[in-house]
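Take a look at this single chain in structure tokens; it is the form predicted on its own.
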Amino acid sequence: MDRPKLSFFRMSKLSGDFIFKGVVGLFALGIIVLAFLLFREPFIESQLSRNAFGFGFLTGSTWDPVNEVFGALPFIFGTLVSSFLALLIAVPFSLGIAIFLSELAPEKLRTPLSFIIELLAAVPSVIIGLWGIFILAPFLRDYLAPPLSTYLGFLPLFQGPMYGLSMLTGSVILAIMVIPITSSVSREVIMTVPTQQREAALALGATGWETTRIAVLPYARSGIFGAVILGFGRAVGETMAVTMVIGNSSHISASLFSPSDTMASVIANQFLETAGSKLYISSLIEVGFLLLVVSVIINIGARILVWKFLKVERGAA
């Protein structure tokens, strides 16, 4: 017995979503190759800085264009003291948007809330910048350094004189930037956490903030973890803003009034100074290439931590 012939449309149909699948996976493909690429070419451009100074070049303090010597030690000592700053200040600012937001607000507060504290993190860097120079370096020059001096200066983090751009600055600048994204985050994981969590601590008699603390922010760890960990990723990468206003020296210091460098600045400002030397240009490359790996681990992490809790409650819902 013959089998039945697909009609022309039939047939059509097929075809059609053959070339779509073919479409949208060539789409999904490139993706994986532009991430390939990005990965590869730093990797090979900065072979010469690898096989002129190996794994020195991670632990030496001298970055001297003129002799050709060239070590990354300070901006990394820059990049991670920095983001570490930077998180001290704005991990309890987020943690209490998101409480606030998530808990507390009534309903009228929290939807424009929300947006502005979006809109914050749509505001480009160089504008923070900009603000930083003009508002912020001599406010904290002027008004926070002083006290600091006087009541810390036993400790070598607060000696020396502040001149507005240094490292403290940076810290400040790349904490406004890295609130939005922890407390958005922050606030949709504590969100999250089963109204049954809340209404079994308040009916054994806990206060709102004993509800909070007991049975909503152990709930929702890992997810806020998560959310700092972004926004240390934020603040890793960020390149204008903290360039502009953290002084960019390539000495370590222990003092935060001294200026800095960070990983991100020193490229933003040494690459179109390079062109006579290929030792100094591969130097930036491999700079940018230990960026580009810190940042993406960083993200990785978070976003599995992120993932994997909000796939546990949605399971549990």
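Computed from a predicted model, the values in this text were never measured in an experiment. Positions refer to the first chain, counted from 1. The term rigid core refers to the maximal set of C-alpha atoms that superpose within 1.5 Å between the two forms. First, how it differs from the form predicted together with the partner chain.
In the core-superposed comparison between these two forms, the C-alpha atom of F55 has shifted by less than 2 angstroms.
Fitting the two forms on the rigid core leaves the C-alpha of I31 displaced by at least 2 angstroms between these two forms.
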Contents of the next structure:
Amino acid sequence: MDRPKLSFFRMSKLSGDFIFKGVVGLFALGIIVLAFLLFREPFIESQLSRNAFGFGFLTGSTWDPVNEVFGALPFIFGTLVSSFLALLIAVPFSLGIAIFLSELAPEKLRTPLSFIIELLAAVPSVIIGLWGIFILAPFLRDYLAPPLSTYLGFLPLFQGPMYGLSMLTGSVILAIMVIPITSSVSREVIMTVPTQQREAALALGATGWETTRIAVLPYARSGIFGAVILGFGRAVGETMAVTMVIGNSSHISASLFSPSDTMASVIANQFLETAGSKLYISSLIEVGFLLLVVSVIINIGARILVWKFLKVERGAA
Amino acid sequence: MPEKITIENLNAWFETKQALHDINLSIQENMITAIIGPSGCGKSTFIRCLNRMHEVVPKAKISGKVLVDGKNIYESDVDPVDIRRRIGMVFQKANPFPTMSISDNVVAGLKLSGVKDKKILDNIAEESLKKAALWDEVKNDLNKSGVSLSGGQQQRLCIARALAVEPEIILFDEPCSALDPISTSKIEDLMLELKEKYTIVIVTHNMQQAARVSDYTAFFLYGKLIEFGETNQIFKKPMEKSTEDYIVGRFG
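What does the same protein look like in the form predicted together with the partner chain, given that the last one was the form predicted on its own?
Let us now look at the entire complex, which starts with that chain.
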């Protein structure tokens, strides 16, 4: 067989390399520019609101589009409460899943189970929102709220009527959306705990659970903390599903049965209703800017924690 | 001389690979028995069969009997957790719990057994650290993390941790392989003191160490027990050609 002829001038290869590098380089640069613009635009566009309300924007609890008085406290409150409650529900679940997958599950179950959990993260949030409206909200209203108000009704948390769409419903939905990320990162973290640590506990006569409790979890705690914060970031920024089920009310209420709003949901819900009011638009954008800054800080912090843990562990192994 | 452990027809596998072939061996009470042999000869696998740590490895299997005081520890009514409380282990790489203080490390096993009284725990921590010849070096730093210590100190901390639960037997799996000569000799002295009260089995790739500390020596090769006898005899007049070859350094 004839060998293919090798061309003496390899111009095509050279210029191909050059173009390739240029194109991918440009794409990479594009991301940096985009990230910069993502911060710059809302900052500029929220100028009007910042000038009008200053720091009072963060502490004002009145959100009154008719009289053009805007304070973001109800949404900051709603975001914090719903996210914390979501974590309260999601963290035990996620840790349980992570421990099961890394320590207990038979080899055959591990891969399919992890796959399903990661699939849960891929469900479009509007679908989860629809499920929340038609299944979860009525369920919570009919089966969870009545006993809560009967037995724990003396707490301000469980007072007043529950119509279905509420802070509680929003938090449960958020918990469902937090579980995949928190459990899969925790699992990854727990998997890197050295075998010697487990064996140290086992050789002392620890049972499986005791080994997890005294050797695995303490060793992995900083990484797990990072996974939890990542989940928190997800809860803070989640928009669609929570907008659909939280009830959309810009009033602060101590009761989890009351409708509420988060920073993300108020933007999604109201930005088409500004009727040309520049201050209204600008205020919503300022809420968006705050959300962006908070989310970025949370995510960077969480990733640093997880990276540090994984790097130290993999480096040591 | 009473036998503490009797091993009968012991075979061990990792998945389909057989790591131990038909081992028969007796370990005497209050003696140090050394297991020597080249890397991969099954000596670590063997020692891990004595406290049921071999089965912790996924897909590991075992057959045969290990009798401790005449009772087979692989009988179905025996809980491996109980066995491991009676038979302590010190590993090749010191593995203190990094989030626990020095004293918490020592009493970790006791806490598992339900001892809660702070005074008792403190007393046992002190006593165990003294037995492990570490007390004088750490008595002012008991609340510091276990991993703040040097490698040799960490290993003695792990010995203290194993002693605190008052085992009858202590297994040492190459305890000095990561240590400098001074730390090594401290641990060897310690073992010689401990044999007054405990039965000791040590895996070592260091033949001088085996010769220095042990009363009996077993030579393993390719997963088989080649020769077993008094340490003096094994090192001075080995019966088997391969034992002699290994001891004089012709291989391994």
